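One chain follows as structure tokens, the form predicted alone.
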Amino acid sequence: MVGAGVIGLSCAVRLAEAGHRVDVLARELPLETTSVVAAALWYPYKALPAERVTAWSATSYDAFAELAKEDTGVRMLPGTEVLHERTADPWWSGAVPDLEHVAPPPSYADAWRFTAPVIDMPVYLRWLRGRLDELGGTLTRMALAALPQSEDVVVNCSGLGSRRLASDLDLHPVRGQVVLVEGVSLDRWWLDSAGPTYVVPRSDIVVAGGTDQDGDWSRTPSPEIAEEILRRASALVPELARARVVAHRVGLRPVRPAVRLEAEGRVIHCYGHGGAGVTVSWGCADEVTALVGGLVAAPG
């Protein structure tokens, strides 16, 4: 297994639960990955094709609903997406049990409300790693120049690293910057896809975002962009105007025309999840586990 972000760890846990020996190799440990930056509101974003992403997202939704019953960093919270024009139900609506159109706030034309998993990523990534440890899996920091050459099945969950490891130049970064604030208590999330602008509460802070900068590799937070994020977020959720900024974070979403989840010989590729890595994580992990099971059972 290559990669220790949310996709890699989810796949590793499912494989270990299925009885496979799992050894994870990763240049970045979980709390160093793009995954830890994510606001981690369940929401299919910048990930295609629609049918597969909807199915993976529905599976993950159910898995997170179960995990929310435990001390995992997962909570099920209501929230509202506001829209600037009248809009039909989103293409992924079949994955959500309670989506309904509601009266929009002033200056918006439409809105819908639904309950979604919200994941405190530092807590959750620690839980995933602990779960892997419980199941006998290993995690080793290692910077790889190429995918391992092995008779064992190799699962490639290296995210943007697959530009090099899988020679995939269709994969590119979409930069996302967020601002972490404290001093305000929220019990729901808000989203305006224009921007995009989102306000997502964690247990002790609120994540305000964001940006959608295609092809930008910079991981350095921009003070000007942070100011703009807070302006947009405060317009959406006025309570943020009294919040205190505690940190700035940048993550690079791994985007390609379609998520790559397929077997190539005895290598299974699972990358290119865009801004939906958390959202599709358990659905993709189940499919990866099924593919590994087929390869292990195949003769020769």
Ligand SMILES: Cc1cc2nc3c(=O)[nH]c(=O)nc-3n(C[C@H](O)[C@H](O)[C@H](O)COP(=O)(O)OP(=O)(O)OC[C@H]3O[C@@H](n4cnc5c(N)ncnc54)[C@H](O)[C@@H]3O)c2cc1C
The other form holds:
Amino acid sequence: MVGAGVIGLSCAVRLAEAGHRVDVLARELPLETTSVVAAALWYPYKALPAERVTAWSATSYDAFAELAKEDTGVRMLPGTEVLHERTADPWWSGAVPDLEHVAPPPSYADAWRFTAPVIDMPVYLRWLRGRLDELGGTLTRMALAALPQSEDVVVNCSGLGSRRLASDLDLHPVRGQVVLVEGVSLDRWWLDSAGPTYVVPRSDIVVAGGTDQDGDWSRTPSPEIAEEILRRASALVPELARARVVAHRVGLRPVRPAVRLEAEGRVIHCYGHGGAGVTVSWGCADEVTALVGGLVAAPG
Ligand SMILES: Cc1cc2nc3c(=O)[nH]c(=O)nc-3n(C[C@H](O)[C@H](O)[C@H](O)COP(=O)(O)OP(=O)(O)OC[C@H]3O[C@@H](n4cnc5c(N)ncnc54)[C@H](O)[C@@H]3O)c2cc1C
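Could you switch over to the form predicted together with this ligand, since the one displayed so far is the form predicted alone?
Let's see the whole complex now, leading with the same chain.
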């Protein structure tokens, strides 16, 4: 396995649960990845194709609902997406059980609410890593110049690293900046995709976002952008005006015209999940596990 973000670790856990020996190699360990920067709200954003993404998201929704019953960093929280014009139900609405249109706040034309998994990524990634350890899998820091040449099946979950490891120039970064604040307590999330502006509570802090800057490789937080994020977020959730800034984070979403989840010989690629890697993680992990099962059964 290559990659220890949410995709690599979820695939590693499912593969180990299915009885495979799993060794993960990764340049960045879980708490250093793009995944740890994610807000992370269950929401199919900047990931296609619609049909596969909806199915993966639905599977993950159910998996997260189960994980929310344990101490994993996952909570099921109600929230509202506000819209600037009257809008039909989203393409992924089949993946959530309780989406309903509601009266929009002033200055918006429409809104819907639904219960979504909200994932505290530092806590959750630690939990995933612990689960992998428990199942006997390994995780080793290693920067690879190419995918491992091996008799074993190789699963490539290297995110943006696949530009190099899979020579895939269809993959590009979409920069996301967020501000972590404390001093406000919220029991629901808010989203205005048009910004994108989102406010996602964790147990101790609130994540306010965001940006989607196509083709921008800079991981340095911009103070001007942070100020603008806080202005937008406070307009959406006025309580944020009295919050204290704790930290700034930037991540590069691995965006591709379509998620690549397929076998190429004895390599299974699973990357390009854009702004929805957390959202689709368990659905993708199940599909990768099925593909590995097929390859292991076939002669090498
Ligand atoms: C600000 C922001 C907010 C977001 N909010 C959400 C959200 O609310 N909901 C949601 O679902 N998603 C969200 N996302 C998107 C989500 O973070 C990504 O889709 C997801 O993290 C991708 O996971 P990944 O495991 O593919 O990649 P990564 O987390 O980037 O992990 C890739 C792994 O591959 C390794 N790797 C790469 N190249 C090499 C190499 N050459 N050798 C060895 N190892 C290598 C890396 O070191 C790393 O371990 C957000 C992203 C950002 C930036």
